[in-house]
Every structure is written in structure tokens, then in C-alpha cells.
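Single chain ahead, written as C-alpha cells, the form predicted on its own.
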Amino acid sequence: MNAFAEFALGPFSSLWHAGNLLDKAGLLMFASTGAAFALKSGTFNLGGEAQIYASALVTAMILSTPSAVAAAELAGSGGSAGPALFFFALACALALAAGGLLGFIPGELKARFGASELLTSFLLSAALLPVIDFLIAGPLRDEGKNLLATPAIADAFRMRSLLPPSLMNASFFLACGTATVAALFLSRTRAGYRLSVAGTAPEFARFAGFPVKRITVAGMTASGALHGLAGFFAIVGTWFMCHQGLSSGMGWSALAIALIARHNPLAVIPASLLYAWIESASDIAVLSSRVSFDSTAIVQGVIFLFISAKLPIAGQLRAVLKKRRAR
């Protein structure tokens, strides 16, 4: 009973736990919105891990260059904040570009040669992850510390906690806004309508004259860029350095959330919160009681199964409600 109470209420037992839950949910929202965007365009982006990881590394390296450090020191000493803002914006743009490029390559291969984006995105990610690990543990490592990580970014580039002492920051609200904008784009704009139609009924889209191949490339590129945002905010808002294994399954979790949300970016918001709560609750239950990691994994699997499965009883209930309304 105590273990169940820790599982259900542990994530809300303190500002530390609650804030960290929201911080994790925010990062998942960025990546999940990207995964949902790819699914809407009729593609599967299995390269989210590398897209997040590479973008995080790019962000950390840009913000730890001597010029960026000097700009941060200038802003911290009461001088102009313009140079620091420039480097912050540059790091964000390059993180988007890195993630977008890693999404563009599988999309272009599918559009040009008919190669499966599931295979190409996964293989590209699998090839890049050990390379990034090597760079972080080798030439890009901060030699002054024992961590396998890049040098920490300056305080001027760090997003402040809104719920101290937790890591929760403004990126959570930016993630909610990003998911909302993506949902409005898909449902309210002509380009979004074309993307949705091309993903749902590609043959009809071709008959209607929609550029299906370009839509495929655009969907994968946008998906990669949104994963890149998760990597960017992971550095400036959460860890402040790119450590080895930073993505740690975030890309796969994002894909699971997008599937639970039925490819709807707006539904990604509650789905990400639920996913973050279950993960946080599992960690707290393992640390504060004798519950094993395998037991919490089983509980997670059962919960996600009931959430994502299209149970027959749900369809029966909808049919009954329709009949009552018809009367």
C-alpha cells in the first residue's frame, strides 16, 4: 500500500518532484510534437534519439566557445546583453538545423529513391549515437571535471527555474505553445491540410495534385527540427552541459507519446504530462520502497496499453450515446 501511495502521489510530494516532472514533460512535448508531425505526414521518424543528442551537442559547443563565454561575462557584469542573446539565438537556430538535417536525409531518400524512412532514420541514428558518445568522452570533454560531458554553459545562457529548487523553467510553457501552434497549423492552414491528406491518403493527394514527395520531406524535416528543440532546451534549461547518453530514450518515449495522442499535437500535451508522471512515479517508487524496477515497468506497460488500445467497450459506449441522442 505504501508503495502504491508513493507511485501515485510521490511526484507531487514536493516542489522538487513536481517541478522536475513538468520539466521532463516539457522536453517530451517538443520531441512528441515532432514525432506526431511525422506521423501526420505519413512517415515514421525513428531517428529522434540522434536528432535530440546531436542538437544538444551543437548547443553546448556553441554556447561554450570563447566568444560566447566572453559575451556571457559581458552580460553578467552589467554590460550589453546583445552579444549573449545573439549566441543564444544562434545556438537555437543551429540546433534546429542539426535536427532538421537528420530528419531531411531519410525524408529525401524516401522521396527520391523510395527508401523506407523507418530503416534509414533508425540506421542514421544508430550510426551517429556512438560517434557523439566518442566526441563527448574524447576531444570535446571538459578535462577539468570527472564527468563525461562537455564544458558547462555560462549562467547568462541558463534558463532560470520557475519552481525552485526544481529544474522547471519557461521551456515547459514554450513546449505547450509549440504543440498548440503545430495543431493549429495542421487543422487551420492549407499547407497543414495538404500534409494531413498526403499522410492519410497519399493516392488521393496525388490525384488532387498535392506534391506528396515534397510533403514527405517537409514532414520529416520539421519532425527532426522539433526534436532538435528538445535537445536545445535540454542544455539551456535542464543540464547546462551535454553529457554522455543525454537523450537516454527520450526519442523513443516521444514516439510512444505521439502514438498515444493519436498523432494529434494538441493531445500531446496531456499525454506528455501523463507519461512524465508515470516515469517519475516509477523512479520514486523504486527509490523509496522495495518495489523492483521490473515491477514498475510492468505497471507502466499495463497503463499505456489501456490508454492506447482501442477497446471495444469504448466503441459500444459511443454507439449507445448516439442512439440516445437520436431519440
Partner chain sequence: MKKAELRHIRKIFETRGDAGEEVRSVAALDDVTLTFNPGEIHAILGENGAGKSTLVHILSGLHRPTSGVIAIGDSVFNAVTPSQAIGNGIAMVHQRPLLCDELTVTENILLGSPGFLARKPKAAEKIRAAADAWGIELDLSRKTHTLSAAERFYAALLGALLRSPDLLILDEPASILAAGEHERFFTALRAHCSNGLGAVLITHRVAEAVRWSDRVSVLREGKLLYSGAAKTLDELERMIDPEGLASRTARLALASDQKEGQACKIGTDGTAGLSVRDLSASPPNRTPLSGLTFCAPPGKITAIYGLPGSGLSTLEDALSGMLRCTSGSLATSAAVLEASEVAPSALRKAGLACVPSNRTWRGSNPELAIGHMLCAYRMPRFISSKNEAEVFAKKILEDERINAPLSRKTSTLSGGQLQRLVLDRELAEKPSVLVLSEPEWGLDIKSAAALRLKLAQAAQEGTAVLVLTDNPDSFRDPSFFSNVLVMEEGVLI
Given for the second form:
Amino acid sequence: MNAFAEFALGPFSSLWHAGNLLDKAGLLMFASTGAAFALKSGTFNLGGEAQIYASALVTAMILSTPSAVAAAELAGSGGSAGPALFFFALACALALAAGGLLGFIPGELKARFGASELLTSFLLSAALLPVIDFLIAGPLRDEGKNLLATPAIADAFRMRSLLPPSLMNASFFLACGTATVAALFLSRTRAGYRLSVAGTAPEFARFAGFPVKRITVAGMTASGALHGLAGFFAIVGTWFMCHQGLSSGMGWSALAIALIARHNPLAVIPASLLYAWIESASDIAVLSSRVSFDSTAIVQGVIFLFISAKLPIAGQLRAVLKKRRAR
Amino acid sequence: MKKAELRHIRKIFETRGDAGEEVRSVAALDDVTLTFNPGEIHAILGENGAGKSTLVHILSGLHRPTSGVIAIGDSVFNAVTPSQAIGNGIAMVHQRPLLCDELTVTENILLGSPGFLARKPKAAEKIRAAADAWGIELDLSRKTHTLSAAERFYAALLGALLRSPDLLILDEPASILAAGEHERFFTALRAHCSNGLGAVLITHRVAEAVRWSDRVSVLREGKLLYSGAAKTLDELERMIDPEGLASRTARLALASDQKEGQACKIGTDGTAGLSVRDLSASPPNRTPLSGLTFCAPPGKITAIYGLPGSGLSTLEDALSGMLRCTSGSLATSAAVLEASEVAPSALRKAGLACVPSNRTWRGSNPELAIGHMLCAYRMPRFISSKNEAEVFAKKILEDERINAPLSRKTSTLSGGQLQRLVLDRELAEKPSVLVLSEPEWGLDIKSAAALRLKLAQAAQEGTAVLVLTDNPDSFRDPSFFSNVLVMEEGVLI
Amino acid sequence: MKRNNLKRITATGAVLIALTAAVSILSVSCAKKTAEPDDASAAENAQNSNRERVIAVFVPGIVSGSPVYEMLVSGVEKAVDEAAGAGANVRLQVIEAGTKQADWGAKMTTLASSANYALIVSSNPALPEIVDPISKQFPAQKFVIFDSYFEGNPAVTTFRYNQREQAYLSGYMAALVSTSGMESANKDKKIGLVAGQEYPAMLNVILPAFLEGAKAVDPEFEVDFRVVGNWYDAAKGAELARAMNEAGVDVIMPISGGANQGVVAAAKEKGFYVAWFDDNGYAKAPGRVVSSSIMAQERLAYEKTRDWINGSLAEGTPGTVGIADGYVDFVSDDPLYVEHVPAALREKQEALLAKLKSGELVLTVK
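Now show me the form predicted together with the partner chain, since the one above was the form predicted on its own.
Expanding to the full complex; the earlier chain stays at the top.
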């Protein structure tokens, strides 16, 4: 029991751990809101990994162009912050566009040719990941450094930590806000209503005259863009440079979270926190007790197992609890 | 052959409303005791929601009874699982069976069969033999998504027969079989029953029960009113619908219809109602439409009658925009649409509304909340908690006396309730043309009467009502329609 | 109703997931922990006058299967065991950070922020770049990092091997084999180098020295340099090696981590030679591996850790070690080497080694 408490409370043992948990949860929240969005619109976006990765690369590249570096220097030396803000916004816009484009392509292929987005989004991602790996290992690498990564972005572009020394920054609150806005969009607007109806009841949506194909494309594009946001904040808030394999696992985790949250962006907030908590706790356990493997893979496996087994088990549990209560 | 018995069966459904609402209990079955004998056709009669389906679902293992026991042969159960039911010789054929669209009939049947390895050729032979024994003509190698409703029913029947059941439960088989097929199907059923097979026949068609069954049981509001030898039609009808509402409304509908001008002439009246010109469509694996020209005048109820396979369902899809037509045009008072422009949204803009034959998946969806289903055309751009759409949906539920919160799923509605709501939703748009496909499917006498009344009212208000049906007799009085067109092989004759 | 259900299901699912994850990890950590003093007692000890000093070995990868990290761990282990045997209150903890480079920083920060470790030992050219900013946040934390070079942080002590000497030895031997009459040697004066990635030490030291050594045999030699792009893709390594062999390369030196396996496999299949780097590799493919220029990582790790425990390590400055002090060497006594490499070649290599050891030939790293 002692060991369990140690495991469970590990992430809250210091500001460093707690802050990083929130930071990690924030990034996952952006991506899983995206995953939930696709699921709501009746599509499966399996390209999250590459959408995050590509957007992160775009962000890191924009923010390390010579003019961006000059703008950051200007802001850092007490000059006008305007140019730096411009590059920050530009990087954000292009990250959104990059993620969105990678969602749009499979969406459009589905709407136009009926190609399964399950397949196309996955294949597009699988094809793109090694390309990005190559770009980071080769032409876009910071040649002065020994890391497999792009050059680090300037201080002016880095989001300030709100819980030093941890990485937790305003992106966590933005992520909560994004998930809430997504939830409000789905439940409180006509467009959101049509999107979820097209997702749960495609034939009915078509019968009722909703633009089902456009909705498919929009859902996938929005999903990609939200993954792109995760990539953007991964650079400006967490890593400050695009490492090779930066997104590895994040896209899949996001999908798992969206499924746990049963496609509901509002439920994505606690689900991301839960997921980040488990991941952080296991990381800490690994670091403090000589467990010699990448344990996150096992944790993920367990979670996926429960997603598939969740409903019957939850049902049985509820039945048992009910009986207890009745007694 | 075993005898099956239900003893003192009670089934309570609990429904939970929105937050704060009390749990409500509804008794779907109240102390029902029934015996199903081998060699008998046992018809179960009752209106929608009387508990017929619940009863057979308990027998086939889909539902657990709240109390009571099930006795099959010498074994007694508190509840059976579906596999126990099958193991004890009880097989059920659903009216609209769930089949895997991409598989063939044989593959679908084998999916549910026991045994580790599916031995296809041998099994196919057995299926073939069963089909022959029942006089079913069905190409077993067809993919099931190409099948008509009747063929899907036959596929499910073959699946059930492969288990050599002692007791065969049939859920409303007649409502999806064409008139000519009834005779053949029930004759085959009769023959097998005389060899010892027991059959449970759920139906709301009293005449059918009187004609074919050995024993009749009548359910009303979960209680068993009568079980015994088949009585006369009148006696049974009075038992099911004591207020006699059905016959009264039929007269009302008739009165509202001024019989005049039989067929409308295309061109003279082309701007009002619905006029269809040279409509052709050739969807894969279905009956094509070849150059249909007809018109449904405003203020009239027009029927198009066609057997399954006549192309009627193709016409339904074409008129609701779910199917791209190859040529022709379609005109209402608001718009003229060429074949290439016909799409659900364009049709709705042109003032056309539709109640599809597939209410469950096309007219609605079991996963949708009732409120979302009703407000499909009325959702405001921004949805606040108290908005017009919600008021609108609540009013419909109130008018239909359906006591359910808007957030409940449509899957909790009975077939009749769903049909009424879909119709109300479409009528609320004040369409100039209303197309209904098989509107009477699954409706009991009272609901069917209410449907006729609504259609008559809509016609009186100037709507062109077009009913596509495979069974015009179900409207009892042919004079209900001001014009009946007949379709065969994709053309009007 | 839908919403209530959803909440309940989410909550139940959440609890179950957390429980299983916890159990799966605890079962591992408990099993490991029994072998070691409890963490709680470690904390108590820390308050005693005779403070227990914990030395952490931070492995930026996975120990098993990686000779560089195996040598690192066993070297540090030896120093700690020896000191503990002599009565010093020291303990070792090995932490594997896994292969995802993006996570190294956060994991290293976790170690530094815990203040549990008197010293963190590691080995990787990229680590000082990760450690330097962390060290600014936690200036009390000491680091010793091998196989790397970094100046200007008093808490960070680095040691690098004279890889110019090491690569020169390899290039010389490779060129000897390539120009010899050995069975798979061809006429082309081309040797190859497969790297996991490009990085400054590779581009500025190893690659030029490899060529420099080859040119000492024949000035016409060229090096075919290829990059895998990561440190694990054996298939890509094999593919590159095959292509190089077809382009006339008959000896390849792989410095590409897990991808080395691919190069060896291709050598067996296509019939060319391999010059191994960092440890003794003759047994990887007898008759195919013709050269092993090594670094004495285990000895360096042992000696520097021992010095640190004794308090005799000069901290905060980078050090370079090489052939003269025995940290870089060429394995010439392996029977497989003697069996498969002709005596004439071995003698020439021996002569070169002697010149480097005696100081007759000096190869310094800038």
C-alpha cells in the first residue's frame, strides 16, 4: 500500500513533477480534442503523430529563420516586441495549417473517392514520419550541436514557466479553453449539431440534407489543426526545438484519451490529466527504482486494453455496486 | 419436440430521465403465463407497445424477466441466455435482421453457427435443402446488402432453420412479405408445423392470425387478455381495440376526401404538387427506374402500389434524394430540379418532405436524442438552453402523448412512436409535397388510423400526399386514395 | 441519462486504468526494491553525519546491447563496489532514460531536482548541451560525462577520447585491407563510413581522421560517407552498406548504434569487410571484421569515478585521453584478427601503433 501511495503521489511530490504533469496534460488535451473532433464527425484520424510532428517542425523552423531570430533579439534587447509577436503568430498559423492540411487530405479523399480515412490518414502519417525524421537528422539539423534536433528557438519565443522550474506554462489553460470551446461548439451551435449528427447517424444526416461530405472534410481538417496546435505548443512551451521522434506516441495517446472520454471534448480534460498522471507516475517510478524498460508502452497497452474492455466491465461493476447498495 | 412455457412472467423496465428526474418503472409484461405447444402456430396479437416483442425476447434470451420462470421441455430457467435458448431449440427470426452487408447469404448464416471450423460447402448444401423444403427462392451467394427486405427475412429464416429448432419465433413476417408470398410462406409454415414444429407468430394483422394460427393470445398493456383457439375477426379486434377508434377515423378520412378527377394530366397542373417527368435511375443490384412520369396533385392522396422488387424502393430513394437519378426531372410549386440537381437538401428547399420506409436508420437513428431527431430542420445557429427548437420538440412529444425527456435516445421509442414522431417532424415543415414509403409498416390498428387522419388533414390543407406501398389493402378502404398507380419492373402500368 | 452514464463509465474506466497501471508498475518496482536499501532509509541516512552518497548513472538509451553503456555501467559499478568495500558510504543507481531523445532533458532534470544524487555520470556527445541549462537551475548538482566535450560550467566535467587517433587507426587498417590481396578486396581505393547521424565530433574529427589514416597508406583514397538518420534502423544500415559496396567500397566502418547490425549482416551477405569502432568486434562476424579500434570506456569510467569518490578529480574542466595513456587502442591480440588478417598487414598496423605510442606521430584534437 505504501508503494502504491508512493506511485500515485509521485507526480505531486514536487512542483517540478506537478508542473510537468500539467504541461504534458495540456499538450495531450490539444491533440485529444482533435481526435475527439474527428470521432464526433464520424471519422477516425489515425494521422495524429505526423500532424503533431509536422506542425512542431514547421514551428521550430519558422522561429529559427534568421529574420525571426533577429526579431527575437530586438524584443530581447528591449526593442519593439511587435516583430517577435508577428513571427510567433505566423508560426502558430502555419502549424495550424500544416496539421489542418494533413487532416484535410484524408478527409477530402474520403468525401471525393470514398477512400477510408482510417487507412489514408494512417498511411499519410506513416509515410511522412520518416521524411520528417530525415529532415531533422539531415538538412534541418542544428549543425553546431550533437543532438538530433533543429536549432533551439530564441528565449523571446519561449512561453514562460508558471511553476518554475517545471515546464508548465499558459498552454495548459489554453488547452482547457480549447477543449471547452470545442465542447460548446458541438453542443451549442448548429454546425456542431450537424457535425455530431453526421457522425452518429450518417444516413439520417444525409437524408435530412446536411452537407455530410463537407462535414467529413471539416471534421478531419479541424482534427488535424488541433493536433497541429499540440505540435506548436510542444515547441514554444515544452521542448523549444524539434527533436527527432518528438511526437512519438503522443498521437496514439491522444486517440486513446479521446476514446476514454467517449468523444466528448469536455471529458477530454480530466481524461488527459488522468493519462498524464499515469504516465508521469510511471516515469518517476522508473527513474527512482531501476525499472529497466520504457514502461510507458506497457501503460499504454493496459489503457488500450481497458478501452476495449471498458463497457462490459463498467456495466458489471455498476451491477455489483447496485446490488451492494440494495442490500 | 419440446413444449415451452412461460410462467408468471413479469418484466419491469426502468427508465431514468434527465438529472433530478425520478426513476420510472413501466411494466411491459404483468404476470403472463403462456404455453407454446409443438405442432402449433401460436399467434400473439396486440397493438404497438402491448408487450409482444418483450414476451418473445424473454423466450429467446434477449431480455431477462424481472420475475417468473421459463420452462423448456424438462428444464426450468429463471432466465435464458440467447445461446441457452438456441441450445434448447428456440430460434427467433427478426423482422429486420442484422446481417453483415459485405458477406454473402451463406457466410452470414455460418457466422452464427456453432463449431470451430466453418465447413462452407457442406453447410451450403444444408441451407439449400432447407430453402427447398420451405419453397424459398434465394441466391445464397448474393451479398446481403443487395437483398430486399423480404429476402433478408428469408436469409435470417434459413439461419434459424439450420439449427433445427423445436420452436420458431417469427416477428411480423407478413409485413415485409409481398401479398403473393404470404400464401406460400404460411402454407410452408403450416406444413412444417404439422410435422411437429412449433411456431410463435407475432402479428398485428388480426385476419392473418385468424386464418393461419391454431391458437391466439392477445396482449394489452402487458397483460394477457386471452389465450386459446382462434376466435372470429370481430371478436379479436374488439379485444385489441375496444374503443373502435380505427373504424371511426377511417370514415372521417373518407369524408374529407372529395372524390374527383382521377389521373392528373401532366403539364396542366405541373406547377403545384409534385410532377415527375421521365425519371430514370439504374442503381446496382436493384430494380432500375425507366422513364417514370407521374404527378401527385395538391390536396390529394396519391398511392403508388408495387410489390417488393417492383422498383418502389428505388423510387423512394430517388424521391428523397438518396439516389442519383440518371435523367429526368422533378418539379414542385417551388422549384424544378433536373436529375443531376436532385439531392436531399435541394428537395427540402423545393418543399418536399419524406417519411422513409426505414424509419430506424434513415428517418432517424437509434443513437440520436429524441430532441436532436425532431429538430433536424430547426436547429438555430446558436443553441441556448431554452430555445424555440426545444419548445417545438416538446410540443410534438406532448401532442403525441409521449412522456420522454428530449435527451433520451430514440432507441427507447417503440416502432409506432418513432413513426409518429418522424411524420410529425416532416409535417411540421408544412411541405407542399409529402412522400411516405410504407407508412403503415409495424403500426397497430389505432396508430394506423391516426396516421390516415393526419394524412387526410395534410391533404385538406393543400399538401400533395404520395404514399408508396406494397399493400394498399392495409389502408382498408381503397377510396382513401384519390388515385392509385401501379408499378411493376420499374415502370408505371 | 446519457450524460450520467458517460460520467459513470468514464469514472469507472479511469479508476480501473489507474489501478492496473499502478499494479503493473509496482510489481516490477517492488521486486527490484528488495535488493536495495529502501528510499526512506536513504533519506534518513542523508541526515546522518556519515552521509550516504548516491552516484547515478544516467544512460541515454538502453544498457543491454550497447557496449558503450555496458562499459560505462560496469566501470562505475567497479569503482563504487571497491569504495564501498573499503568502508565508504556510497551507492550506485542506474537510470535508463530510453531512446527518445526529446525526453532526456526532462528525465535528467528529474534526477537533478531530486537532490538525491551526489554525482550523475553519463556518456554521450549530446549530453552536455542538455545538462548545461539544467545545471544552471540546479548548480549544486555535479555531472561527469564521458565521450563528450564541454567547457565553461564548473559543475560539468567532461572527458573525450582522442577520436582522431582512434579513427586514424581504423582508416589506416581499412586502407591496408582495401589495397591488400585479400579475397574480398577490390581495386577501388574507396572505404566507407556509416554514421547514425551527423554531429560535430563526427564531421570535424572522426570522418577527417578516418580519411587521413587511409591517405597515409595511399593518398588516392576516398571515403564514402553515409548517414542512417537515426541510431536504430538496421535495415537502413544494411541498405546503405549494400549500395556502398556496389559503388566499390570494400571496407566499411559503422558508427551507427543499432544500425551497425545491418552493416555486419550486409558484409556477410555481399562479402566486404568491416572496421569496428569503440569495442572489440572481431567476433561479430569472424573473417569479416578486420579491425577494432577501441576506447577504454570501462577503465576511464572506473578511474574517474574512483577519483571523484576520493575527492581527487579535477572538476569543471574538459579532459582528453588517448593512445599515450592507453584509453584508445587497437585490438591486435584477438585470435580472430590474427587468423584472418595477413601478417604483413598486421605488422604495418603494429608499427603505426608503436609510432603513436612513442610520440613519433602526434595526432591532437583541436
